[in-house]
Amino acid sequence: MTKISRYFVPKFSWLALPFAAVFFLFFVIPLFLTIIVSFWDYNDYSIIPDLIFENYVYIFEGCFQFDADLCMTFKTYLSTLYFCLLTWGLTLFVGFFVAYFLAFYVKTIPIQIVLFLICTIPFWTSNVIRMVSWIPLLGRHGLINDTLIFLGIIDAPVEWFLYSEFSVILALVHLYTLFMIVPIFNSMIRIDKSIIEGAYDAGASEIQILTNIIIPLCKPGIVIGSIFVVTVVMGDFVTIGIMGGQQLASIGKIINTEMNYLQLPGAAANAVILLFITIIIIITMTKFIDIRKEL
C-alpha cells in the first residue's frame, strides 16, 4: 500500500460512518427492540417486559401434530408464500419481456424515457386508489363482467374476478412489475451489442440468443428485481386485504390485527418469524450472484 492510498483510506471509512449510522438507527435498532418485545408477556391491559417464549409456542401451538391437519399458523404462511411465489413469477415473466422490448427494439434514448414513464403513472398515486380503481372493472356488475355480458360471452356475472386470489395476484402484479422492470432493464443495457451481432452472425436464432446470452447476463438484474418483489409481498397486508374482501389470510394481516388489539409482543413474534422466512429466501436468491459487485 503506498503512502498516499494508506493516507485516503481512513478518510473513506469516514465517509460511511453517516450511512452506517443511518442503518443502525432505522434498521438494527428498531429489528433489536422487536426481538426482544417478541419474548415479553401481556395481557388485556398491558405489556409485560419478561423473558419467556408463549408467544412462539402459542403461534405454533398444534403445528407438530403429523397426525392431525395442517396448522393454522402453517396455513396462513404457505398462503403467504402462495401469493409471494405467484406474484414473483408473473411480475418476472412480464417485466422480463418489457424490459426486452424497451433494450432491444426501442432504439431511441428519448422514446426509452418516455415508455418508462409510462410505466411509472400508475406509482404516480397512492397504492389504495391503484387498487379500488380496479373495483369499478372487476365488480359483479363492473365494466368487464357488463362487457362479457353484452358479447353473450357469459350468461351470468363471474363472481371470482373480484374479491379472490384472482383479484389479489392482479392487484400484486399490477403494483409491484416496475419493480422487476428496472434492475431487469438496467443489466440488458449494459450487454454489448456486438456480442448479440456475432451470436446472429453465427446463425444463431432469436430464442437461442435469448436463452444462452441474454438470460445468463441478465441474471443480476432478475435477482435483484426478485429481491424486490418478495421482500414487498410477504409482508403486505393492505393489498390482500382490500382486493381479497377480508376473506384471504397472510402473516402480513395477522401482524397489523395483533398491533390494532395491541398484542404487540405476539406481533413481534410473528414479524421476526416472517424476516427470518425472508432473509433465509434473500440468501438462496443471492447465492446465484454476488450482488456486492452489482451494487
Given for the second form:
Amino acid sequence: MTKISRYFVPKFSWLALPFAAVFFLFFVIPLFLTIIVSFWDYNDYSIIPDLIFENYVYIFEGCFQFDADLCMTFKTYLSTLYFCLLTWGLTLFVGFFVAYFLAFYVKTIPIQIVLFLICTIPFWTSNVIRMVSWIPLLGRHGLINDTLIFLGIIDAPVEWFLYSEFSVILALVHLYTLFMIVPIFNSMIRIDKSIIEGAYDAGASEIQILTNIIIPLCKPGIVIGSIFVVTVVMGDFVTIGIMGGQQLASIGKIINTEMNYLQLPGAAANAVILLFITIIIIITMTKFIDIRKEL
Amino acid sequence: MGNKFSRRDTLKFGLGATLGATTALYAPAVLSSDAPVIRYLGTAVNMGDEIEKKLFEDTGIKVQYISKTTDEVTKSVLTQPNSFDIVDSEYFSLPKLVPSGNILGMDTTRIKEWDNVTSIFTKGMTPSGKKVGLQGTAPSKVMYLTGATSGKFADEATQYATLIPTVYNADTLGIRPDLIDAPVTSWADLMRPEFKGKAATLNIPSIGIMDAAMVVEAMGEYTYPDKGNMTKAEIDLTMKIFTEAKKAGHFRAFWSDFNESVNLMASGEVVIQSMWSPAITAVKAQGKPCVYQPLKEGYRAWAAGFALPKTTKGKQADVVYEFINWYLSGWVGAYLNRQGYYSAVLSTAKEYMSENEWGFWMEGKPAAEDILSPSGAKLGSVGEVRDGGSYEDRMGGVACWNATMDENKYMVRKWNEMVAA
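Right, the form predicted alone is done, so what does the form predicted together with the partner chain look like?
Up next: the whole complex, starting with the chain shown before.
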C-alpha cells in the first residue's frame, strides 16, 4: 500500500487523465487492433477477419532447420540487433562525454544552452536532404575520398565509406547521440556539487570521481537514453535503407514492404514480434536499475 | 468536404432553377465564383501547377492533388475510396483494384476522343499495326469490364473501360556514357563484371523483378513463358541470380525513391541502372551526360489511367468526366510528350506541339532547333535524336509490362530474402 500511494496521490490523479486518454486512444487501441489483425487472413486487395496462425508460421518458416542457412527472419533480426548494439555503444560513449563536458566543464548556463542547441543540428534538416548530402561527403568522388587521394594516403577511392555498415552506423550515431546526451545531462546536473567537492577534498582523482560518483548517479539517465536509442534503432528502416543503399536488411523495411503490398496481417505479425523483442530488451535493461526509484 | 459539395450543388441547382434561362447572362459569373473542385489521387508523374492553371482557365474546374507513390495509391483506393473523386492508377494495380469493387467501370461513350485512344491500349498494337509484347499486366488485357460494376475483366471490347489511359512509357536501363567504355546493348550488360560496385537496380519488388527477369532472359539463363506471371520456381531462379550478384557486391545500391536514382547517377556512384525517363532528364539537367539506352531485348513498359471511385456520383461525376475529356483534348498530351512520356490520344496532342517537337519526341527525327522542357529547360540541342528513336520504335519494342503476379506474396517474400542476404 505504501508503495502504491507513493505514486498515486488520489486527489490529483485526475491530472493524468488527459495524457492517459491520449495514450489509450492513440496507443492502446491501435496496438490492440494490430494484434488482432495479425491473426487475420488476407488476399491481394482486402484483409479477412479470421483466426489463423499462418502469418506467424510464415515468418518463422525454415527457421528451425539448423542444417540449412539461417532463415530470413533470424538473419534480419541479427542484422538489426547488430546495428542496435553498435549504435547503442557508440552513442553511449559519445553522448556520455558530451554531457559530461556540458555539465562539468561549461560554467555558464547561456553557453550550455548554445552548445546544447548545436547538438540538435542533425535534426534541423529533413531526411531527404541528409540523404543527399552524405554522397558529396562520403561518396566515391566525395570530399573525403578526394582529399585522401590528394594527400596520397590512398590510390583508389574507398568504397565502404558509403552504402555499407560503416555509413549506416555513422548516420545512426550522428542522429541519435542527442537522445543519450539529454537524459544523461539531466542526471548530471542534478548531482549535488558538494558531493563532488567532498570527494575532491578527500583526495579522489577525476577518474575516481567519475567511476565512483558520477557514473553510478547517472545510471537512470543512461538507461533512459539507452531505451530511446534501442527502440528507435530497432524500428528504423529509413536510415538503414538510405545509408545501406537498400542492401542491408532491417525488420522495419520488411514491415514497410509488406504494408506497401497490402499484406497488412503479415506486417502486423512482424510488428508484434518486433514489439515483443524490443520489450524484452527494455525489461532486461531496467533490471539493472529501477528507473522510478532513482528519479 | 462532402457537405461543402452538397451545399454548392444545392446552391447551383437553386440558382439555376430560379434564374433559369431568362438570366443566362449572369450564369457564367455565378458559376465561376463557385468553381467545382475535384480531388485527384495519383503519383506525382502527371501532376503539375501548369496543368492545374490551364485546367482552370479552360474549364473553371479546380483540382486538388493528392500525391502518393504507386503502392500508396493502390492502398488508398482499397482502404479509403471516399477520399478522392478521381484516381490516376497504373494498369498493373487493376488485378487488385477491380475485384475490390471500389472503382467503377468508365463509360467510354462519355469520352469524346475514345475512338482516337492509341491502339496500344485497345488492341495491343502500335498505330502502324506492329504487335507489342503482352507479357505482364498489359493494358490491352485488362482494358474492359463486362459491366459498370461487374468487377470482372472482359475479353472483348465493351462499353466499360477499367481505366481511361493518360500516360505511359517504355522503360530501359540508364547509363553514364562518359564513364563506360564498351557499348551497352543488352539487359545482360547490367551484370557485366566491369560494372561491379557500379550498378544499381530498384527496391520496388513488383518492378524490380521484371527488370531482373529481363536480365536473366538476356543472359540466356532461362526463357520465361510469361515474365509477368512467374511460377514459384521461376521466382526462385530469378532471385537466386540476383542474390548471388548482390552478395558478390555487384550492386552499389538499390533505390526506392526517384530522387535516389538521380543522385546515384549524377554523382557517378553508379554508371548503369534501372531508371525512369524523367530521372534521365534530371541527371542531364545537372550537366551530366546520361542516356536512356535502348536494348535489343526491348523495353519494360508501364501505363496509367483514370478511374472513378464508386463514391463519385451525379454532378460530381459529370465534372470528373468533363475533366477527363479536357485532359485528352491535347494540351496535357503535348505537355506529357514534351517530358518524354507518351499521351493516350496522339492526334490531339500533335495539334499543340510544334513540327520540330513532334519530329523529335514522336518521330525520332533530329532536332531542328533546341528542344525545351515544359518549364523551359534545354533538353536537347540541334541535331540531337531522342534515345531509342520514334514512338513506333520504342513502343513497338516493348517486351513486357509492369505486373501483379499470382504469386505476389511469395515474390515479395523472396525479394525481402534477397535484401537480407
